[in-house]
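One chain comes next, on its own, written as C-alpha cells: the form predicted alone.
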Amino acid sequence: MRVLLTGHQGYLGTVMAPVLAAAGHEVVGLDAGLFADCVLGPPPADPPGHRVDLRDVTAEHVADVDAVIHLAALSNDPLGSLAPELTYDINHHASVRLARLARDAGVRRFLYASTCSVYGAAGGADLVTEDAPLRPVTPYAESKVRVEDDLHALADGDFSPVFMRNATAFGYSPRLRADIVLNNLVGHALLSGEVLVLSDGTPWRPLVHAADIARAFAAALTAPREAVHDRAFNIGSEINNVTVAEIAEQVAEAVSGSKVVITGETGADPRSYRVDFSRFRAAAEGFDCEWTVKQGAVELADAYREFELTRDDFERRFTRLAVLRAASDSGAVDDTLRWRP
C-alpha cells in the first residue's frame, strides 16, 4: 500500500516507518517537525514526506494514498493541561478534518493512534476491555475519546477507521522521549543512581514497546476488513500490566547500583487500570507482543550508555514540554505552536 504516516518524525513514527517499509509498503510522512531534532544516536533515515502542521493539511496531502496511519498529536498530559485549547485544536479538530479529507480522497483504511488512557480512573481488579466505560481524566485522553466518536460517525462501506488504543509506550527510539514512565525511570536511575517515583507507586499501568506498537499497526493495516472495521483495540500484552512500583523495581534490576526511591509527594494517581488485549490478538491472528518491561529497561539502559545521554538532554531535549517551551521562548514558534516564517 501507499501509506501516509502522520507524526513520522516523532517517537513512535520514527520506529514505525521502517517497519512499514520492511513489510513492503510505500511510506509517505507528514510532520510539523517540532521534535525532528530530538535524536539520540545515529540520525534516522526518514521516508520522503510533507513538512506541514496537521491543522494545515489539504486534500493534496492525502491524494493517491491507500491508507492513513495517524500518529501526530500533542502527546503529553502536562502539556494538554497547560494548553487544553491547543490540544483540542490539534488532537481533535485537526484529526477529524484529516479523516474527512482522507475519506473524500478515497482512502479506505484509517488507523488512529488512540490510547488506553481513555479508561482513566477505571479501578477495580478486572481487566479492562474495549467495551469498558471511558473515563478520561486529562485533556489529552479526552481529545482521543472525541476523535474516536467522530471517526465512528464517518465510517461507511468504503471508509474503515480503526481505533488503536495503545498502552503506555516504552523503549528506545532514535527520536527519544524521556517523559514517559519507563524511559524516564531508566534515565533517572543512570544519571542519579535513583529510580525516582513521585507517586505512591500503587497505580497499575499497561505498557507496550514502541516496536510492538509498530508491528500491531502493520498487522492492522492488512487485516481483513470485517475483523477491524470501525472497531477499537487495546494494543499491548497482559504480561506488561504492572504497578508503577513494579516498574521501578525492574528498572533497578536493569541499572546496576541504582535504588528505588518512592516519595509519594504527588499522592495516589487516579489513573489506574489493567487491560485486556485479547481482542486484537483475535482480529490480527498470529500477532503478539515480543517485549517485556524488563527487556525494555535493559535496552534503554544500554542505549543511554552507548549514546552518552546527558542530564541536560534528558531534562530538556527529550522532554516534550521543555522542547516546546524552548521553541516558544526563542520565538521559533508562535502562540499556536506553528513555526514562524
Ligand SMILES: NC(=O)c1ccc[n+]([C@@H]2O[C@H](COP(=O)([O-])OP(=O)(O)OC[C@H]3O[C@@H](n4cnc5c(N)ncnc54)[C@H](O)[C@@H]3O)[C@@H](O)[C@H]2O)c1
Second form
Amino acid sequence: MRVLLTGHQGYLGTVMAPVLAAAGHEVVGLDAGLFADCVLGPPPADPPGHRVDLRDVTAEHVADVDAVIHLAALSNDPLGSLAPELTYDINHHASVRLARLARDAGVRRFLYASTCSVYGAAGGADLVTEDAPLRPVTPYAESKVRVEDDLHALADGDFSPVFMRNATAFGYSPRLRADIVLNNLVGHALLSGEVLVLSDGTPWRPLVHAADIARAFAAALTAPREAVHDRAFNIGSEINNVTVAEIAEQVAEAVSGSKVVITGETGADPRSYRVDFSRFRAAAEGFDCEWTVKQGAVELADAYREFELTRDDFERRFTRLAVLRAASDSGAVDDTLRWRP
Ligand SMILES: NC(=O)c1ccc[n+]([C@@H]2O[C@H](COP(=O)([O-])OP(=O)(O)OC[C@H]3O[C@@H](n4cnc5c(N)ncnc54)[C@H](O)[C@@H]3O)[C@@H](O)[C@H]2O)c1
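Next block: the form predicted in complex with the named molecule, after the form predicted alone:
So here's everything in the complex, that chain up top.
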C-alpha cells in the first residue's frame, strides 16, 4: 500500500515508518517538523515526506494514497492545556479536514492515533473496554474524543476510519520524548539517582512500547475490513497494566543504584485506568505486544548511557512543551505554532 504517515518526524512516527516499510508499504510522510531535530543517537533515515502544517493540507497530499495513518498532533496533556484553542484547531479540526480530503480522494482506510486518555479518571479495578464511557479530563483527550465522533460520521462503505486508542508509550525512539512516564523516570534515575514520583503512585497507567504500537498499526492496515471498520481498539497489553509506583519499581531495578522516591502528594493528573486489550488481539489475529515495562526500562537506560543523555537535553530538547516554548520565545514559530517564513 501507499501510506501517508502524518507525524512521521515525531516520537512514534520515527519508529513506525521503518516498520511499515519493512512490511512492504510505500511510506510518504507529512509533518511540520516541530521536533525534527530532537534526536538522540544516530539521525533517523526519514521516508520522503511533505514539510507542511496539518492545517494547510490540500487534496494533493492525499492523492494516490491507499491509506492514511494519522499521528500528527499536539501530543500530550500539558501541551493541550497550554493552548486549548490550538489543540482543538490542530488535533480536532485539522484532523477532520484531513479525513474528509482523504475520503474524497478515495482513501479507503484511515488509522487514527487516539489514546486511552479518553477514559480519564475511570479508576476502579475493572478493566476498561472500548465500550466504557469516555471521560476526557484535558483538552488533549477531549480533542481525541471529538475526532473519533466526527470520523465515525464519515465512515461509509468505501471509507473505514479505525480508532487506535494507544496506552501511554515508552521505549527508545531516535526522536526521543522524555515527557512520557517511563522515559521520564528512567532519565531521572540515571541523572539524579532518584526515581521521582510526584504523586502517591497509585494511579493506573497502562503502557505500551513504541515498537508495539508501530506493529499494531501495521496489523490494522491489512486486517480484514469488516474486523476494523469504524471500530475503536485499545492498543497495549494487560501485562503492562501497571500503577505509577510499579513503573517506578521497574525503573529502580533497571537502573542500579537508583532508589524510588514517592512524594505522596495528590498528583496533578487525575487519569487512572486499567485497560482490556483483547478486542484488537481478536481483530488482528496473531497480534500481541512483545515488550514489557521492565525490558523497556533496561533498553532506555542502555540508550541514555550509550548516547550520553545530558540533563539539559532531558529537560529541554526531549520535552515537547519546552521545545515549543523555546521556538515561540525565539520567534521561530508564531503564536499559532506555524513556522515564520
Ligand atoms: N506517545 C504516547 O504516549 C501516545 C499515547 C497515545 C496516543 N498518542 C498519539 O500518537 C500520536 C503521535 O504521538 P508522539 O508521541 O509521536 O508525539 P510527537 O509530539 O513526538 O509527534 C507528533 C508529531 O506531529 C507533528 N505535528 C504537530 N503539530 C503539527 C501540525 N500542526 N502540522 C503538522 N505536523 C504537526 C510534530 O511535528 C511531531 O512530529 C499523537 O497523535 C498522540 O496524541 C501518543
